[in-house]
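Only one chain is given next, in structure tokens, and it is the form predicted alone.
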Amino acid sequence: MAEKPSVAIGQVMENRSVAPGHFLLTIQLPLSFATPIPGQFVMIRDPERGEPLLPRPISVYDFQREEGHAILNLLCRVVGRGTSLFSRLNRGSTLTVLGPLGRGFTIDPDVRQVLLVAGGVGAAPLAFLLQEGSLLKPDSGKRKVTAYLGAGTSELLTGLDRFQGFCDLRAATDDGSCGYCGPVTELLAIDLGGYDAKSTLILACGPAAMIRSLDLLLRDTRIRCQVSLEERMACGVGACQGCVVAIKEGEGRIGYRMVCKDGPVFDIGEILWNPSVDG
């Protein structure tokens, strides 16, 4: 069960580049900070600069408790002014951290095969899920995990060390510099027929184009799939209603949910990519 979110002041312990345009933030937090569930995120802001004016949502990459404090790791990609500023923070800098927020992944007891599908920094929440241990707890039975990681080039396949040795790892790059040459969903499509629909669960996170391709790929199958949506957010708690996604509500009706509060994890079959057509 998710713990109640809170606001804390964290201190940057390390900020290092892990790939072109990608960096890993390690933040020390008070021990009272709630334990995140894989798939949840935090909102971060620099309180000293006062910018960016609005906090930025970042998926939890790792979380550990140590003596006297907690350690939060965030895998980030520079996409604008806010993340560019974060990429230049020095050791000892402070950040305001709100979280953990949102709804994470859930895995039914009957699942025996888990497929992790990630594009770019979408690997972050899936790596946390794998490292956190709930996928392979003793009471989970004989459960197999296969990860499909995709990126533009081999340099951009971030977080590989979090998957290697912990699951069956398969990579795809757009330029063919590592693994399959092409989108990660094409690689998954090659293997998909070999998985039993009743006992398989797909957990995915990545760009909208990847999630849409995954939706099309799975429409004629009965494989369950949960996706973590990447969306711009202003508040992270549902107050601004700026991260709305269209959802199927049955009998042809269309509903709307907030990615920050009702997600970011949704059943892929719930999502309407083009409400005016699909609804």
Ligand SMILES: Cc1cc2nc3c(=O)[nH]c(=O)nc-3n(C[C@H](O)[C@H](O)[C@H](O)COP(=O)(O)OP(=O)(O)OC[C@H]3O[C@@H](n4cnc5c(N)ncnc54)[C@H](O)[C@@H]3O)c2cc1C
Contents of the next structure:
Amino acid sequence: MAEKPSVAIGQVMENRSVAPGHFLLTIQLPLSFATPIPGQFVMIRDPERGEPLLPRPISVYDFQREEGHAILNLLCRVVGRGTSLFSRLNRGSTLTVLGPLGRGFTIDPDVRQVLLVAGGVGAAPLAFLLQEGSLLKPDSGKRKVTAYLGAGTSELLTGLDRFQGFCDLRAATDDGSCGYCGPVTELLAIDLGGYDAKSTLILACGPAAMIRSLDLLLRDTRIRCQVSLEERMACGVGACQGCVVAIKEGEGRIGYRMVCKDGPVFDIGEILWNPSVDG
Amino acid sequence: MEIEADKKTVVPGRLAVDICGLVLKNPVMTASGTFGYGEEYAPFCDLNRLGAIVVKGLSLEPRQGNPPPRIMETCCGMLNAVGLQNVGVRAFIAEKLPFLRQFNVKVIANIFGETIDEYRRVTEILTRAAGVHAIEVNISCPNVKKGGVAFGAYPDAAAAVTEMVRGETDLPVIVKLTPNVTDITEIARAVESAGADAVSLINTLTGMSVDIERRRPHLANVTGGLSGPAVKPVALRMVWQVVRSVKIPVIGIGGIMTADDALEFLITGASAVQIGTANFIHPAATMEIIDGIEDYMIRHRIGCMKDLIGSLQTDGC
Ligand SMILES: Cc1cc2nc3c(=O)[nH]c(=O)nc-3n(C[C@H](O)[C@H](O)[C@H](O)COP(=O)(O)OP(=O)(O)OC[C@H]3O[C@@H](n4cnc5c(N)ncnc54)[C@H](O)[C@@H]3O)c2cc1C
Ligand SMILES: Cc1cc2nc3c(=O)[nH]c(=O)nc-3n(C[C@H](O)[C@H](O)[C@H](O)COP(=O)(O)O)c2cc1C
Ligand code: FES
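One more: the block was the form predicted alone; return the form predicted together with the named molecule.
Full complex below, order starting with the chain above.
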């Protein structure tokens, strides 16, 4: 069960550039902040600014409790005004942090092989899952974890150090500067036949295009797959119904689910990519 | 019933207000569609402290709403095209209302329909439910029989809906006005004559935003409703106009983020306020606004809300 979310005032301990346009925010939080489940996210906002108005959703990349406080790490990519301002926050600045929010990954006990598939900063929630430990906890038996990490070029394989040494690693870059040359889903397609469909679980997070290719790739297999989705958000708590994705409701009907509350993690088979075409 | 009991027992606290017989602890309510069914914000707010909770708009049957993307941030505001997604009035009563009944807070059911009869049937069902203290009628919904023009856009249609709801319930009826009209006072007067106990305003202002890279609208619905700080001056102006045109209480809504914003509306003549988009930015916004209004009253030695509401000085303006 997820613990109760709260709104906390966090303090930026460190804000480090990890690659062009990518930064790692380390935020100190009060101990009262609930422990996130891998796949959950927080909504962050600079309380000193009137705009951007809405908080921005960011996945938990790492969370630790230390004496007297908790430390939250967020791995971010600059895409617009909000993330650009976050990238320039100095040590000591404050942020309001709402969370932890949403439903994380669920790993059935019968899973023997976990494949983590990430594109770019999509590595963040998967790195947290790997580091947090429940994936490999003692009663998980001989569970194997293999990470497939994809990015534009080698320096954008952010979070690589959080996987190295903790699981088998397969990398793919668009320019071939590290690992396979091409999309990460292509690399996975090559390997896929080697995994036992019944006991394998894929957990994925990345750009919409990557998730769609994954969906196509898995359509004819029976491999279970959970994906973390993104949608624009306002409240983050299920109140505004702004963040919906279309899902299949049976008998060809379309339903909408909230990414913030029903997700962000969904079974890939539930998602309806283009309601007007597929539906 | 409960309203009557409250009238006797409520110690007239400094912040208490009486809106058409509906006695509220304080003038701060949540705005429909921005606070879910209350439970979403229970981890962050003490729901018992709210003046009232106005729940997400309810229709006769569940509605799935518009396709995504549904929201887009704009300068000092946001556009939404949620499309009135909701669980439907029966599921609300069965699944959401029991949660709200645990709290000592007034629950206002916001309703809409595509036909006048749908408004009537939703009202009928809600009136029989325990724990609904008032009905807020959203007349911004398109009238399917009139080519999709909002009921709230014409005085006669707005009055017809109001009269139907009024005749169906003994609960206080608040009619929520749309700002997307030429003269909002004309609609306000029409619903007052049709029996509305109060009016609330404003609903969102219709707006639009374009992704220039893709040359497409940001919202799948093309247009959406603008809310947040950007609409506050417009909302305040409309409250000012309506307060002077009707005798029934006016509830002010639009861009209220802080206690100072709420006070602007109250001083202008709103008997209460609703907080919408601010909840998204700060989940405990309502709590701070209540505290801020109380601090102001103490600082200015104002003993009761009656002395504050409508105290705007315009001589010499
Ligand atoms: C559950 C969840 C977890 C996320 N985790 C991370 C993370 O760990 N690291 C990270 O860098 N980013 C993450 N994101 C994406 C991040 O929220 C957006 O990049 C951010 O909100 C953009 O804000 P902005 O003001 O910089 O951009 P804006 O100026 O608002 O938008 C710029 C561009 O970004 C796109 N965009 C805006 N908001 C979103 C959104 N919510 N989802 C997808 N695209 C969006 C827009 O379509 C636009 O093209 C996550 C999103 C969600 C929903
Ligand atoms: C996401 C969202 C959903 C809304 N849904 C409803 C609704 O169901 N019924 C209604 O009468 N108003 C609805 N509104 C309008 C608000 O109740 C309020 O009138 C408007 O947002 C202006 O107030 P604000 O600027 O404080 O948000 C909605 C607003 C938003 C932002
Ligand atoms: S962001 Fe408001 S419901 Fe998901």
